[in-house]
Every structure is written in structure tokens, then in C-alpha cells.
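Only one chain comes next, encoded as C-alpha cells, the form predicted on its own.
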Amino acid sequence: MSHLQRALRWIALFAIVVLAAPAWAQPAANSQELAQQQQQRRIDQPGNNAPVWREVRSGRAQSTLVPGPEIGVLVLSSGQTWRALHGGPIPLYGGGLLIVVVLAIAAYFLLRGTIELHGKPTGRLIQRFGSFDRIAHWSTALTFCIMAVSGLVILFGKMVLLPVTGHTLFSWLAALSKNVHNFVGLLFILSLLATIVAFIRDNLPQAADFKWIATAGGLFGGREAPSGRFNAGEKGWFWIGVVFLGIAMGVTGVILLFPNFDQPRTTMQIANIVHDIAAVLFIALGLGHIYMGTIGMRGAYQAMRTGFVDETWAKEHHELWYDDVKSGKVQARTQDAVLPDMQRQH
């Protein structure tokens, strides 16, 4: 190799080093500058990790070996919003609503008592609910009670039960409630759909519903306005409670129950909030429905238990439906017998 070639090689090497030096030195300079800034911040603002958490909560995905949506994001800002709602307004206002509903029902019962029949039972019975109707209703009612109790433990347990039971007992109760809620939830959804299929035709709005609403269904005195198979109050419970809130709980419940559908955490958080709100409202409306279907109205429980009601009960509470049955417009089984419970309680 000639001296000229060697000289040219050294010149080229020197040029590479000179040109690349700023690029090599910049990261080191930046790292040194950031280190100095962090060290100075520890002195001026001890405990201030704002830059670190600003990067963590920026929402920018980092690198991870675990696949899935939002896996690369360490902390979601929406999670803090969910935590604030789930631990604050929802249990506070939801619990307050349930307490108000229970007190209102108790006050109404003390003032009004059980709504009795004005006439004497005839002993001639009309079938109000068939076998499928009652199976759908009672399966929904049973699973609803299980879901309500377990759900209330999950939502209010830390604030209400934990201070009383202690951590050990509450941990067992919470775990049991969670598993029962998950498995019974699917049965509740199926029962709810069966109930919708069974009763949707007779819950369509009619002109007579406005008269029933105008008189408040006779709940505060006077006779009940004529109605079809279901009155406006029952229709309101069906459409608002069973259909709207029930479907909202079912859809959000499935989203929460199967996170392996690859939905992002933001979707899970929104579903949880909607699920909690819908469940509290459903329970509040359900308490009124349970009251009227048991001790609130004489003969209502027997109607769903046996499927039959006395003609007097049918005429006083659902006169338009009674007229349709008597005229043959609506087919319903009739029989001559006396419901022992109704006869004994009247």
C-alpha cells in the first residue's frame, strides 16, 4: 500500500469521526442534562415525580411482550375517573336512592295498607298467567334476587359490611358474591329474555293507559281506572325496568364477564359504570314491583303463583281485559273454584 493510499485512509477515518461526534455526544449530553435536572428537582421539589407520571399517564403505548389492546399503556387516565365514580357518587347516590325507596314503600304501606277488593269474590276463576308465563316470571324473580343481593355486596360491601364483619369474613363473602354473580348472571339474562317474549304483546301502549296515569291507578284512593291485561304502571315497569335496564345490565354484564373478547380497558370501565347505574335503578323499581305483587295488593301474589284470579279481582283491577275475556275476544281458561288463600284473606 502506497503512502498516498494510507494518507487517504486516515483522512477518511478522521472525517467519519468528526462528522459522527455530534450525534454520539448529543444523547450523552441530553442524558447528562436530564440527570442534572432530575437531581436539582430533588433538591428544589423533593418528592415531585411529575415528569415520570406525566410520561406514564400520557397514554402513549410503550413496548411489551404481552399481546392485547392497551397493554403497552401502564396507567390510563380514564381509570382514575372510573375509580372516582365507582368509589364515590355511584354508591353514595345509589345507596341513598335505595334507602329513599324502602322508606317510601314503608310509609305508603303504613298509611294505605294492603289494597283490598271492594266486592266479594265470586269463586269463578279466570286464568291470568299460563305455565310459560309463570316459569319465565319466577325464574327471573329468583335470579334477580340472587343478583341483587350479591351485587349489593360487591358495590356497597367495603363501606357497609367490612367495618362490621372484618377483613377475613368479608373477603370470603365478597369472593362468594362475585362467583355467584358471574354464574347466575347468565341464567338471569336467559330468564329476562323469556319474560320479554312472554309479556311483550300485552304491554304495548293503549289509550286507556293515559286515564290510568291520570288517576295514579287508584293508589291514593278511589277506584282503579279500567285497563287491559296490564295497566300503565306494570307497562312502565316492563319497558323501563325489564326491557331497557334489563338489557343494559345484560349487555354490560357480558362485556365485564368475558374480558377475553379483547375489548380495551376503557370499554370495561364504561361498561362497569353503566352496569352499576342500571342495576341500582332496576333494584329500586323492582322493590316497588315486589311490594305491589305481594303485600301491596290482595290477590296479586296468588295470580302469579296459581295463574288464576277471581272474576271480582279481574274486574276491579283489569276491567278491559275482563270484558275481553267475557266477550270471547281474549281466550282464557275459566273454572269454578275458590282460591283458598283469597277466600281466607278477604
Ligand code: HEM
The other form holds:
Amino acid sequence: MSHLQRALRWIALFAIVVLAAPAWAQPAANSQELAQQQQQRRIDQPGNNAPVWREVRSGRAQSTLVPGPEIGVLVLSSGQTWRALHGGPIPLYGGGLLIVVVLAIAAYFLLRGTIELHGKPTGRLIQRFGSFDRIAHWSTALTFCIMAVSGLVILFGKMVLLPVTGHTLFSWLAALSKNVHNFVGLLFILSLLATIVAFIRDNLPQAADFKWIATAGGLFGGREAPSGRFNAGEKGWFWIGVVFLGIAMGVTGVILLFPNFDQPRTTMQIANIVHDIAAVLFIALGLGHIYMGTIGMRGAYQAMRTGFVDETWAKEHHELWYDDVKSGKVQARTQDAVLPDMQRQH
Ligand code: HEM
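Provide the structure of the form predicted in complex with protoporphyrin IX containing FE (HEM), given the form predicted on its own shown above.
To see the whole picture, the full complex is given below, headed by that same chain.
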């Protein structure tokens, strides 16, 4: 490299240093300026720390000696948003939705009553659910009900229960609900996964589902359109409720249950909001399922309790599945027995 080139390079370097010097010095000047302003403010307006708090609430990390994620952030303004949502629209609209769903189910039952069979039971039974299906289902059903009740106490308890029970009883209930929720939560996730594995194959969409949806599955009168092992309504519960909302509950629940993975506060806030909203929707949908699975349809509860349904029930509610069993395309045990529930009807 020639002397000239070397000299030019040094000149350029020097120029950069000279030009950049003020910028490097700026933060030092800024914080010095800030410190001077603070001192002046202490004299002129004792106690007015507004600019300090403005800086603190900016969410920008300040310097601290304690290591760790977010430690430099004293106040997270998103916390205000979380508090406003968690104490406002979520319980308000969520609570409203649950009340509307319960009233709608009650009105439907009063108007439509239990959906009965049109034909006579034959007394020949077909196996609809094996023991794995039923164990997975009832452990999910039980843990779901425990999670729903304890979760509703945590979300609505302060607004709904506290004015009635008073502080002592409520704090006992709230502590019990929190601990039960934390421990049963993992059991719920495991049984939910087992339920997804057990029923996913027969919840895949079929052409017949569209006709079932078009006739609203005979829920508002008229004959039920033919369906496979599960009809479109059950498939909707499975994909929207069990899979989508179930997984959303599981993932956000685990994030909230194990805060020791250095999750930032924003992650915890978002997980909590998603958990609350998904929970309300899951319970609202679940109420519909539980209604149909208990008093809504004659013989449905029997199906999941004993695993067997009468031929007539299978033919009227799941005709395509019944045809597959009859043709041998689907393997299902059959046996002769009279279901006390069916006999009583006719
Ligand atoms: C007390 C609560 C519950 C009752 C009484 C109940 C009742 C029933 C009944 C009777 C059936 C059989 C319906 C048929 O033969 O087609 C069924 C199916 C099913 N249940 Fe439940 N259930 C309850 C809670 C739950 C919960 C909490 C979940 C999941 C989170 C669930 C998921 C399922 C699934 C996946 C099926 C198979 C049909 C489908 O895929 O939709 N159940 N339930």
C-alpha cells in the first residue's frame, strides 16, 4: 500500500472519530442532563417524580445489578391492559355467554324435550365404544368438570361468590380451587390427548356431514340425516372443542403452571387471556355436549356408559355406521340383551 493511501486512510479514520464523538458523548450528556433536571425538579417541585415514572412505564429496560429476563423493566404497561381485560370484558361477556347458553339449553329442552326413538328397540345390541374409548372419555369428562368448576371460581368467584360467602369462606374456596386446578390440570391434559387419539379417525369429515348440517341433524324436528359413527355436530364438538380449544387450554395452562422457564410477563399475560377466553368457549360448547349426552337424547348416555347401543338407535342416529357394521366393513361386537332404558319407553 503506498504512503499516500496509508495517509488517506488515517485521515478518513480521524474524520470519522471527530464526527462521531458528539454521538458517543450524547448518552452521557443525556443522562447527565436528566440527572441535573431531576435535581432541579427536586428543588422546584419536591415529590414530582412524573418524568421518572414516565421513563419507568416506557417499558424500556433500565440498568440493574440483578441478572435475569426483564429485571430492568420495573413496570410493564401491558399489565394495565391485562388487568382491564381480566377484570372487565372477559368475565362480563364470558359470564353473559354462559348464562345465555344455559338458558338456551333449558328453553330447547322445554320445547323439544328428550329426542326419542321413532322405531321400537330390537333388543339386539351393537358395541359402539370399547373400554379404551370409555376410560379415555370418562376421565376427560370428570377432569373437565373439575377444571371447569374450579376455573369458574377463580375467574368469577370475586364478582359472584365473594359478596355471598364473605371473605373467609371465599378465600378458602379460592385457595382450594387454585390447588385443585393446578393438580388436576395435568390429568385433564393427559386424558384429553387419549380422547383425541381414541376418536380422531371417526371424526374425519364425510360427504354425508353436509346433509346433516343442512337439516340441522333433525334437532329442530324431522328425521335425522344419515351419518357415520359420529355426526357433523359431534365432529364440530371434536375439532373446535376437544382439539382446538382443548389444546389451547393445555398449552396456555402449562405456561401458566410453570412460570419458571423465564417466560416474560407479556407471555404470561397473553397466556392468561387466551386461557380465560378459550375456557369460557370450551365450557359453553361442553354444556351442549353434556346436555346431548345426558337428557338430550334417549340412549346416548347408555352408549358411553355401557359401550352398547340398540340396533334401532344406531339405525336412526348413525345409519351409515350401522350399515357398515351390518355389512362387516366395521368390526363391532353384537349381543342380545334388553336395555332397561329402551324397554321403559315403549
Ligand atoms: C359429564 C360430561 C359428559 C357427558 C355426560 C358426556 C357424554 C357423552 C356421550 C353419551 C357420548 C356418546 C355419543 C355418541 O354415542 O355418539 C359422548 C361422546 C364423546 N364425548 Fe362426551 N360427555 C361428557 C364430557 C366430555 C368431555 C369433557 C369431552 C372432551 C373434552 C368429551 C368428549 C367426547 C368425544 C370426543 C366423544 C365422541 C364423539 C365425538 O367425537 O364427538 N365428552 N360423550
